[in-house]
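First comes one chain, alone, set out as structure tokens in the form predicted on its own.
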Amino acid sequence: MAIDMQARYLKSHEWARQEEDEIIVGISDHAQEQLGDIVYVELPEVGDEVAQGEAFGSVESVKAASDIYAPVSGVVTAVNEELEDAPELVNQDPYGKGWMIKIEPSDPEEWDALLTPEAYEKVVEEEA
């Protein structure tokens, strides 16, 4: 299991991932992992709001559909279309290619909530 320790996580296993002004956010290759072959990913638009902690789209395997919670408030500045025509680059790159929104994020403050790369591997090893 890869983890990326430029990235912060939550329990529910979202990444994000602060650049200049904007948090990029995916699932982590534990979740991609979890799923298996993901067939079809569900985003918001651009410039929709989203909530910490809340559900802003949802991944489909040939295993599972599972929700993808917002690791920060905020409004929806980019979408990872190449996600509709390739689903499959969330599982052959989770923490690049298949990165799946950008976020302008409302309260900088949330970022200190999320849990550290070393807390996540805590959280994932419990789950074992």
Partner chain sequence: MKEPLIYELSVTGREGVKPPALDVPESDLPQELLRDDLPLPEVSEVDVIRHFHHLSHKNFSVDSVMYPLGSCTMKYNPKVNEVAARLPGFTGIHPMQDEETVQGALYIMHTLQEDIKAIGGFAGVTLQPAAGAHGELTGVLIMRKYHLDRGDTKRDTILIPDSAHGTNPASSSMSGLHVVQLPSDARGNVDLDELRKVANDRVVGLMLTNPNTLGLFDEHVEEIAEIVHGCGGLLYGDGANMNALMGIMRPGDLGIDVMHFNLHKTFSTPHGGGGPGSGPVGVAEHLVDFLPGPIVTIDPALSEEELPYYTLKMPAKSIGRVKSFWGHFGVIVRAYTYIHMLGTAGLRRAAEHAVLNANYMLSRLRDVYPLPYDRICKHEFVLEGHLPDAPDVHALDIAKRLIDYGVHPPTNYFPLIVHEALMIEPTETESKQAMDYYCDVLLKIAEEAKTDPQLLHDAPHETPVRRLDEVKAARKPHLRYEH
The other form holds:
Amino acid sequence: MAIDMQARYLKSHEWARQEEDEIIVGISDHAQEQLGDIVYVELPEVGDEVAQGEAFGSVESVKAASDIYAPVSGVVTAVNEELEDAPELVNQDPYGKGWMIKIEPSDPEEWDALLTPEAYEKVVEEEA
Amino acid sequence: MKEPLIYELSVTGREGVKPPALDVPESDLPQELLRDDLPLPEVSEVDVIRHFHHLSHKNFSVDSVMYPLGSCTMKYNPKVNEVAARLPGFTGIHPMQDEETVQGALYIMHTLQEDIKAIGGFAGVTLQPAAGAHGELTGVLIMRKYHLDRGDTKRDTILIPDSAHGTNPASSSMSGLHVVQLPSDARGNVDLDELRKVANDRVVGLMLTNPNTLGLFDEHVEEIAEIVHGCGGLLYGDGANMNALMGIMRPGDLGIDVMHFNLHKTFSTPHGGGGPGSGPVGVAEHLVDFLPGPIVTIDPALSEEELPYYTLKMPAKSIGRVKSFWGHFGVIVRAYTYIHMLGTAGLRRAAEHAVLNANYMLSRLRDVYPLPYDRICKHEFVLEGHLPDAPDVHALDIAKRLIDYGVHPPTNYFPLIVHEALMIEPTETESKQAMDYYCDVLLKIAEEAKTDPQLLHDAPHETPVRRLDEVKAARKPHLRYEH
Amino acid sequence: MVYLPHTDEERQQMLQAIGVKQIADLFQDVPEKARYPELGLAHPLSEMEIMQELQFLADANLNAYTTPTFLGAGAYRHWVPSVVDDVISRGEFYTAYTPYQPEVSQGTLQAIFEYQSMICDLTGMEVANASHYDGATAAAEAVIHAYNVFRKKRHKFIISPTLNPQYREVIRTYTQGMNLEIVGDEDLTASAADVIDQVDGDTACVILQYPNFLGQLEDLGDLIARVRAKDKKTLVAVAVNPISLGLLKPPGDYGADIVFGEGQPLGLGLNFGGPYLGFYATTKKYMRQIAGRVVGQTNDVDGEIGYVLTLTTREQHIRREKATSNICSNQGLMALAATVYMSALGKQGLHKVAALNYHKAHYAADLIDQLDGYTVLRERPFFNEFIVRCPGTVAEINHFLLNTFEEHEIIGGYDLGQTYPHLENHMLIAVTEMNSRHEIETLAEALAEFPEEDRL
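Having seen the form predicted on its own, could you now give me the structure of the form predicted in complex with the partner chain?
After this comes the whole thing, all chains and molecules, with the earlier chain placed first.
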């Protein structure tokens, strides 16, 4: 299982990374492994508001569907449109080309509540 | 043997069945409203018959093989049912005809309502729902409306055991209710302690499948009824598994307030490759007024002695109509035929033998396939399709390998609470020889799993197609013929 | 008669293998006080006896196929080619289950794929599902579909007053627990155009019918344009009579987002109201939110083309309470019947059937319009069903047609006053290819002879 050391995490296996003023969001390598071949990613629209801990979309394999939760609150500034035709990018490159949305955060303090890579690693170990 | 799509058989200008010639003067057509092209196939009648016969050869069916899909009750569909339902006096009735011209049909519906009341121990029945899931939605809406009608507006929660069919939570959320899942205890029953914790004045009701999807009769059904009724809730019975209990016990006698039946499972009407089903709902006295309608009643004003007059009537506080017209009448005729050929004793014998057959197969398989809940089962049982000495072999591999031996696999990966579930429901109409063959094959496959697991991974070998790429199908959906 | 194969000896062997003495031992967990109730069902009958009884009951009904019939209102008397019943009577089709094991269900799966293709072709849409229970439940699913497209953030649904009253009822039944609002049919004298003004930014969907319940062809192109002008995102769903699409430009060509309807006219008998077929089609844009089963083409491990159930993550067995619908079946056999019907008639046949319906209905309307006391309402074009203002109550006229007129039995039209109070004494008359010129002329003759003393 790969972990992006630059990112912060949610227990529900989303990652978040700060890029300039925005937060970029995806699901972890562990999450994509658990789901198997991803066939569809449902994402919000640019301009939608999201709230920390609330579902903003879902990711689907042939036999399962999981909600994706927002690591921080704010407004969606970009969505990864490539995933529409190539959902397998989430399997192939979960921290890179498989990113999902960008958020302009409304509350900078929310970032501090996210899990560090080390803490997230422990969560995954405990699950196993 | 590949069969082309019917579109690929099309030849420009070829005609199939010819409609009659026009025998009245032509009228002007509204040119601006007409379509340019109708891209349907152009094939002959012979093309049509051969094409669909070829397709039919690619199916397994109850008429051809043992088909022990757990939870689906794939029993034999008696041929007399089909002949009965195809009588022109039934197929030819328009649903809006004057009631006076459809008394034979209304008699059948009324009698079946009465029969289902008797079998279930209920005070009222609607035949309108089109399928089991449709009956569930009906039942949940009835429970919801019952509480609202009493002015009890804060109830918003449905309790559902973790072994339930996925339709239970889906029907509940369609009704605007929250779902609270209940765990099962070590014997596969609803965990009573957990139930007590969540039974409160927010509960609309509990949806109980009994026997549950593990094929086990819940040993605490009376306590469950007491707890649910104690908090003011209602007890819903999922009748999907009624084939185990016809004539053995009436759900209404054990405190079930509302229940759907599956005519296509319990009462031998065919599954049709996915439908039509029929999901009548029975209710206790306090819910009769909430049934969807119209339902068939006797109109005393128009009845003569010994000659009742049947009429369609909407119950007083009905949740409303759940589909067009009155129900799947063609399916209703089939179920009527079945029930009236079996009678009270016959239905009981059918249930008894459904349970005998399941326990017999279980006795033959239990030493080889892990059995998570070791009890006398009812009409079905659940094994683990994962053998300790063949770690790479999964339930799916076993299911697919069964196909190589010419039998239909059991239900797999359901119920979710059993790891790698194989859910087997032989039904009462299978012979000992058919079941012995099925068990022999399963035991042989368990051996193969150890000695030649690749054989299982590659199965099935001889079918019209082999394992299909479901990932591709879902990633790039190709859902129609492209011209 | 019980369909049980075991001999006594086999039963004993099985009990022994299980380790119990008698069958009753298998039911010890059923509470004793409730065990073995007396059901009191009728005495069981042999096959011969039950068929004699059923034949008697069947004969007690008036058969609309052998009686001149002008009743439609959502279910139509059409000729069903012999090939249809031949195919759906094959045990390989009707005794199979939902195609969960695709390797041994390719017959059912390919037939559904062909069905989906034909429904798309007929409606002018991109994607169709494997069917719903009937037209009314398909209407309810359209509402829920649109609700899900907007992620339950739009709450208003506008239903045309000219949408089939049963469809409107079922929509309300299905949605009674949902936090949404169904409007539009408060004033039943209004037309679809009148209610489109209610479209706003909270409107998820407008539901129209074409031809509408009253048989009329409202200007679909204009209606859809008006919805778009009020709000670009609001979906438009249109209920259609599939036979009319043999002739008419389909709603897909006008830009509808959802097209659905009652598929009974496509080769299904009247069957006293069921089983019927709800067909349902939409665009690629909205396919991920549809309900019901969907079949897709793919390849097997050897590269051969095959068919599977797909997009299943929308469904209840995976999403449970978050599923797009609780439906877990389709009208498999009815969809097969419709597929065979559309194949057997084909491109030319379906066009001809539609044209026959159109011309015969117009011939009937012309004849009836000339009768004293009867007026055909013709402010809009129609397909095979039209409104007649009658000189008496529809109930009395229908009674006269059925029981009195020169010993002919004629099943008259639908009494519109039952569901549209302002159309009291108006009859909705349906004419299909099954109505011969002689039947149509006999109807006109009979209506003319409706006695003066019973006229209003």
